[in-house]
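Presented as structure tokens, the chain that follows is alone, the form predicted on its own.
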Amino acid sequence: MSAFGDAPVGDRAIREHVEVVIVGSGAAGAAAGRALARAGARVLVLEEGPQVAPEGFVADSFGAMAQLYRDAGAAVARGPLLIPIIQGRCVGGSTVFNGAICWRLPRDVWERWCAADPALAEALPFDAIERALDEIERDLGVAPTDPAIAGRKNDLMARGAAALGLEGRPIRRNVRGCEGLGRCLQGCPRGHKRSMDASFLPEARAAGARLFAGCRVDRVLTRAGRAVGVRGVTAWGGRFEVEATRAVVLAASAVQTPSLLRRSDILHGPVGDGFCAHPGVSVGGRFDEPVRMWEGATQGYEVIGLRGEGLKFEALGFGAEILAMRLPGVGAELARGVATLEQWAEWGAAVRAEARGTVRPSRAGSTVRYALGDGDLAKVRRGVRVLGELLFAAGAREVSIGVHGWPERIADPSALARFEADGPRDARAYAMAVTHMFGTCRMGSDPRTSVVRPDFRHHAVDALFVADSSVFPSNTGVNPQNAILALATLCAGRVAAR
């Protein structure tokens, strides 16, 4: 498959006559396009992005950002803290360079929805999204991080959850034959991470469904209060329609599918608000052995002792280039620092934010407004003091925190209990990152509080569904990659049905 997929090369307008027409390549679009291809339906995936095969993937992280990531890793959700929002823009979305993570839909986070809005119950049993999931794990090869390949980051992470107590496991990975290269975030160059480009999308391309890459689409079109089909431009400049006779389903992120609505003048409901996340933070720590963070499993071991608090740790894994740029000091202190790179080990903490933003289409794409209240930023303040502590118990000489106005470096773990009392209350003081994206599309029975059923349709628009993470009605406090799956496996049943 080339770089367009299935798409036809050149500047001539395209047209193309299909049952139903995702948006959206990533794990929903993936997920629907499958099931719907295996019901028989006549399937085309409209992705915005390029197909990259694994001997494409480059080595180097920002060449892996500009190669794969939306807007090259530079789009942010702003706010008095302007954070880094990390995005897929390919064939495969995010699957493609996430840490391969795979969590199933909490049973309380599924509870905490239902009992909001009983309706929810009914439509979307937890029975059927564990049958669901079952099939998923099945076909994905999920399976905890093998011992053998999980490198020496990750088997301290599991040194000082044990020292402290803290519940902790070998993550659940989407990988078959890793190697412990360390190249999730850039893409597997061997293709043992089952990213939806590696499974998923071919399987639905076996099954008779088709593939444009290379295809942004601009609006959704309607007639006489129905979707119709989509159109849009490609990536060498000409324009493409697509006529959907059953159905035209989002799949397309809790970002880029409320800018889609909204640019079609859909605006039913409270599309685009509701926008929530799981910012998260980082911590270095410093040891006498080399750690050499960049080998090894991407990410193999997280702490899930302190889920309830909405708090969850992982040992982190990426270039050298992007831990030098971690490292405190400048100058001559930076270079002392770069001397021991392999050295350090960094560890992140996601943190399940209770605020609220806002996604609106602008002429650069779409702007994310989001500003975490004061009870997320104590559950940061936690974060990082819980990180330092997990390096201290695992053996770090030091830990570095990354929060302005306190020490660059901390030799004394009894530091890190003053940091979650008196640390910054502002979130200025941290650097951040989200990576997981929710409910600006969400489900519901209210169609004054919702924008889709529970069902998938979209209240005020027929034939028109959402499949991705903009219909959950709050953050997971996990990684949703596979309740990502499940739910656009369940959405797919319901197309198919009608």
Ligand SMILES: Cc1cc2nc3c(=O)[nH]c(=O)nc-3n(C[C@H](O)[C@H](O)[C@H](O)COP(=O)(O)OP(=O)(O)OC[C@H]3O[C@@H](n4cnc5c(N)ncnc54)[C@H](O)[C@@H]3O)c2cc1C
Given for the second form:
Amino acid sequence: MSAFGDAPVGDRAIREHVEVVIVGSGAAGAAAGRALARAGARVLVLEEGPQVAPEGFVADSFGAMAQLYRDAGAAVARGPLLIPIIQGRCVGGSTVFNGAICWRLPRDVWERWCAADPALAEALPFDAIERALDEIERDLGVAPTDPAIAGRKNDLMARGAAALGLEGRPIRRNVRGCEGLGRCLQGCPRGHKRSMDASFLPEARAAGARLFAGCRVDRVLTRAGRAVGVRGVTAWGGRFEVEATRAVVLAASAVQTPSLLRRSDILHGPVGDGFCAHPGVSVGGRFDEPVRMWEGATQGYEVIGLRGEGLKFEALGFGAEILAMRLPGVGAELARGVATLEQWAEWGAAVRAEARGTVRPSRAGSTVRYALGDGDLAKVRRGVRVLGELLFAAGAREVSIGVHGWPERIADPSALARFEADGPRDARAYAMAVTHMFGTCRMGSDPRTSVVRPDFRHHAVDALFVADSSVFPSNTGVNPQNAILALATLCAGRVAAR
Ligand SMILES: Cc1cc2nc3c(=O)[nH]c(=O)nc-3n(C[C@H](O)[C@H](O)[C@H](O)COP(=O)(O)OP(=O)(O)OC[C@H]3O[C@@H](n4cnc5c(N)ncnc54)[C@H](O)[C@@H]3O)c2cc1C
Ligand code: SF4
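Now that the form predicted on its own has been shown, please provide the structure of the form predicted together with the ligand.
Up next: the whole complex, starting with the chain shown before.
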């Protein structure tokens, strides 16, 4: 396929008539596209970014960011601290370069959604979500990380968890034939990761869907209170307009979907409010032995024993060039550190934060405002402490917590408890990143407090659906890809039933 998929590249403006147009080809768009095409609908998926084949993925992290990530990975949530918000802009969306970690939607999360809005229990029954997840897991080959390709960083985390008596397990991943090349975050060069570009999108096309890449939707078109299509611009400088007779399905992500709605003057309900996330922090540890964190399954082990506290820990797997940036020291000290690069491992904590932020369209795309509260920062401090303790328990000689105002190197594990108690209350002392986002077009029965109904239909505009994690009433505390795939599949079922 060309970089623009099935799009008719040329000088003429594109005009298409379909039954269903889907905006975005990431987890939500691919799942909705596959389900709708299989249900017999004439579907067109529009994606702003390019199609990149596995052999075109580049090995270096910054090159991959330029190629596959939105704003080259430089977009930030604004608050006291600028927090990178990392998203995809390519066919397959963020699934192309995500860590392949698979989780089912936890029942306790769903129960809390239903307790707050009982209509959800009826419209979105847990057993329907479970059935969708069963099929998704089967189709994506989800299985625990194969110990043969796990790599040292993952084995060491298992050792640390066992020593501390914390529950952990090999990560369940959507891969087939993974060789442990450690390049998931740059896109798997061998196509082993079952990201959407390599799985649901080809399956959607096989069922008759078309995919236009390089097509950015700028406006949802409405007539007499009904969504009738979309229009936008192409990467080659043209324009397109798509008429959709049955439905417009937004799957552009929890940041881009609310911006698109607002840009289209569809301002009903708390659109763009309620942004929530799992900010992540990481801690490095130096071992006596070689770890080579860039080798093995990119992310192959997780510690889940503190999920009830809103904390989840994962072995990380970014490239050596990123790891080098995280080493303590400058000048000669940093140079000596780089010489020991293969002895370092970096592990991360995902924090289920309570904070709620906003998303608004801006000239640059979208502006996200987000500020962590005191309780969230207490969780961050605890997360840093536990990461350090895990590293020491696994055999690290020293750890580097990367928190401003605190020693760059910690060799005494007892210092970590002091850090949790006395560490900074000011968010600006920390380095964080966000990769999981939710809640900006919440689903619910009350049109004053939600944007879409419990069946994914927009409260005020007919034939308009939202399929991505914008609709999640809250964050989930676990990696969201498969929950998004499941809910988008159920959304497609509602569209198909129209
Ligand atoms: C680095 C990283 C690692 C992650 N690791 C994991 C993991 O291991 N496990 C897990 O469960 N989750 C992981 N996630 C999260 C997961 O990948 C995302 O939650 C999920 O992909 C979101 O799905 P989505 O469809 O909402 O958005 P995306 O997958 O981001 O896709 C949205 C797509 O819509 C396109 N789009 C946006 N606006 C427009 C427009 N106006 N017109 C046309 N197209 C548009 C975008 O270009 C993009 O391709 C990770 C995320 C990141 C960034
Ligand atoms: S770890 Fe390597 S081989 Fe395995 S899926 Fe990721 S990039 Fe592909």
